[in-house]
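So this first bit is one chain, no partners, the form predicted alone, shown in structure tokens.
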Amino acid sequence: MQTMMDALVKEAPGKGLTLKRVPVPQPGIGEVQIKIHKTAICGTDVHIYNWDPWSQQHIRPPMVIGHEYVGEITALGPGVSDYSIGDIVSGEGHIVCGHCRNCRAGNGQWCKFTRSVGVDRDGAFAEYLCIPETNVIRIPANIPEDIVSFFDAYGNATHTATMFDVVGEDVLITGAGPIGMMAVGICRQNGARRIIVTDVNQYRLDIAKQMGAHAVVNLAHDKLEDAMREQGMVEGFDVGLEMSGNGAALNQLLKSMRNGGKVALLGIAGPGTVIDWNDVIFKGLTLQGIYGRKMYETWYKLMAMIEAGLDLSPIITHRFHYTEYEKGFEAMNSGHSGKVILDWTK
């Protein structure tokens, strides 16, 4: 039995990660052990790598990071009965208490006592990971593992883009990061009339266009109003998806909504972000905060959309062996990337 493994560890405060040997985790009661095949680098992982203010507040080194992954079950803890060794799986990254009001009401995504894989406990950037059986997601054999590796992020996009009905609606997506790119494909597949994406990163806007956006607007030199007019929009957007966390983008979104419009907010706003609340009040806007994925309805929907033909492959821009993780984080930090995949099988 293998007792030590490679893992990417945040050893101490400061920029960077360390590839080192650590003990292989063993499954406890109700847990499974997963041999990791592929992982994807998330924006959260970049925050931790860069050791920004958010990471300084939330991360307690030393710990293994990472929470986007696919692998196979290699061991079952006592009491596990719904899974078998060899099953290809991913996992819901939010481990909830199961006992609070929200958990008991079927709203685990709002559990106040959530512990996140790769943030509050050891994560998936390693050869092996252990998680509770209740968090395991069995993967259909016809879905490529590279796509499954970022199902966690795709789940965020699905939760946000399906929060409100988009059939026949005009949708504004602010922020063309990987989750914004995915949201374009989701809205296109689900029947949106027009999808416009704003950002200042042309590389990522080009991928959003490839994913099906009817128009992309580089706010560094183009105007959203011009794109709206060219797309035949009169009153404003029916649905807004805020993916950037940028205060200026949020305010532009609110001012661009039609009366009675609906806004899903996923981007994490910076400290001191201010909006004009009169835009919300006088337009009768509905604002809905999004955190993670609905547990577990989002997982069923995201896999169904893939099986129905949603192609997320244009979002994958880089692939590296896990020993080349520095190149992966360099690509993410450059802004000239979509999803970056690390291979743990070779």
Contents of the next structure:
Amino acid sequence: MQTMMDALVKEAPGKGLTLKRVPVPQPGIGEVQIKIHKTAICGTDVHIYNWDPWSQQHIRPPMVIGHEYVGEITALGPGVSDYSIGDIVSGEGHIVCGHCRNCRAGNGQWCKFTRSVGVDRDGAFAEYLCIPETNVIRIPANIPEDIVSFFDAYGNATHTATMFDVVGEDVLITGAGPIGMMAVGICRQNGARRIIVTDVNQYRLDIAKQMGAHAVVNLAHDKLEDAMREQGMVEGFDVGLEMSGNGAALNQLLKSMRNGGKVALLGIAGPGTVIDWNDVIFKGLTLQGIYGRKMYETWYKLMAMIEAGLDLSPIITHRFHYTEYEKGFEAMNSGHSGKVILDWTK
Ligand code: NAD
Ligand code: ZN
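Having seen the form predicted alone, could you now give me the structure of the form predicted together with nicotinamide-adenine-dinucleotide (NAD)?
What follows is the whole complex; the chain from before opens it.
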């Protein structure tokens, strides 16, 4: 039995990660061991890599990071009954208490005692990962593993983009990062009338267009109002999806909503972000904060949308072997990237 494995470890406070040998984790009671096939780099991993103020507060080195992955079950801990060795799986990254009011109401995404894979406990940028079987998601054989590797982020996009009815609605998406790009495909598939995406990054807007946006607006030189006029919009957007975390984007979104519009907020706002509350009050807007994925309704929907034909492959821009992880983080830091995938199979 293999006892040591390769893993990307945040060894100590400071920039970067170290590829090193660590012990293979063994599944405890109710846990499964997963042999990782592919992982994807999330914005959170980039924060940890760069050792920004958020990471300095939240990450306790040394630890293995990473939480977007697909792999194969290789061992079952005592008491595991729902999964078998050889199952292709991904996993929900929030490990919740199961006992609090929200957990018992089926709202695990709001558990106050949640612990995150690759943030609060060892993660998936490794040859093996152990998680509770309650968090395991079995993957249908017809979905390509490259796509499954970023289901965690696609789940954020799905949770946000399905929060409000988009059938026949005009949708504004602020931020064409990987999650904004995925939200375009989801809204398009689910019957939105017009989808307009804003960003200041043309590389990313081009992918959003490929995913089905009716118009993309590069705010560095174009105006959202012009695009709305060209698309025949009169009263403003019916549904707004904030996916940038940028305060200016949030304010522009609120100002561009129709009276009575619905807004889902995924982007993590910087400290001290200010909005004009009268945009919310006088327009009668509904604001819904989004965290994680609905446990586990989002997972059902996201797999069903892929099986119904949603193609996320244009979002994959880079593939590397895990030993080339530095190149992967460089691509993510450049902004000229969609999803960056690391291969752990060879
Ligand atoms: P990302 O940082 O890759 O993308 C954000 C995009 O917003 C970038 O392309 C950036 O150029 C763009 N942007 C910057 N200023 C803008 C402006 N004024 N107007 C429009 N766009 C602007 O992020 P991502 O990985 O796609 O994730 C999207 C957001 O969701 C991030 O803020 C992330 O932290 C957040 N997030 C939240 C959760 C949650 O559970 N709430 C989960 C995952 C990610
Ligand atoms: Zn709980």
